[in-house]
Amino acid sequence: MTILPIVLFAVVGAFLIMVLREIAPQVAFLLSLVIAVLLFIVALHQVTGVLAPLEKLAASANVNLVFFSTVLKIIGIAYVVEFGAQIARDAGVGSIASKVELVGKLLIILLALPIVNAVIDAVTHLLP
């Protein structure tokens, strides 16, 4: 899929939201939520096509696939958390957005611990 239909969909959606915001703010927010989710799904669909070549590249570079999948999970968490936080900010609940970001950061730390541990082990084996 090219970027043009995606951008046109977003622009038309933004225009409709702008018009609806004056008439029915709740409907405008729901429409913005639906448009954001649809755009997110389209983006996820595009990303899934890239994962298989990246896995092949990681395997050919002798990268531990557990670490590779962990890094991909961390990236996924970061994007989903950002998406959720921005939706919360659009709804006017910045405090909830901050909590979503905090939980995402904690999950990322938990996922990253085995990688940090492996790096520390590798460095300690290199030192005399």
Given for the second form:
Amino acid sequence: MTILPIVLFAVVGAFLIMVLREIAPQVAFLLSLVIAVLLFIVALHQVTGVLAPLEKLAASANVNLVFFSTVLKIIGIAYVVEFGAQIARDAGVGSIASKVELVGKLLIILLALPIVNAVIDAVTHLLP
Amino acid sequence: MGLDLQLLFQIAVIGIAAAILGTLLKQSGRDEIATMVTITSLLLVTAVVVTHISSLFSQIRAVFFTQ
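Since the one above is the form predicted on its own, can you give the form predicted in complex with the partner chain too?
Below, the chain from earlier opens the complete complex, with every other chain and molecule after it.
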């Protein structure tokens, strides 16, 4: 998919939201939600194209598959958290958005702990 | 899936029609029916939105959380 339809979609959506915000604010918010979801799906399709070569690269470099899937999960969490936080911020509840971000950060730290453990193990093996 | 502009126009038309209907009904003194129209339009749009969000989340799960 080229960039032009995406930008056109966003511009038309912004125009419709601008019209709707005066007369039906709730529907305008839902419309912005739909636009965000559709654009996110497009971005996800592009990510799928990036991910397959990356996986091949990781396999050829003998990277542990557990680490690779952990990194993938972290990227996914970041994606979803960003999406949810932006939606909440659009709806005017910044406090909920910051809580969502906090939970996402905690989950990412939780996922990254085994990798940190592996690094520390490697360092202690190097030490005499 | 993809980017369908038709969906955007559908939602916009639903919103505009509900707003116009609501104003007309309110001016003719039927406030409760106007509220019902507003709520129904909101539910209609919400049904569409929830379908798309669920499809987005299932795609995210398929891409990032396959294990």
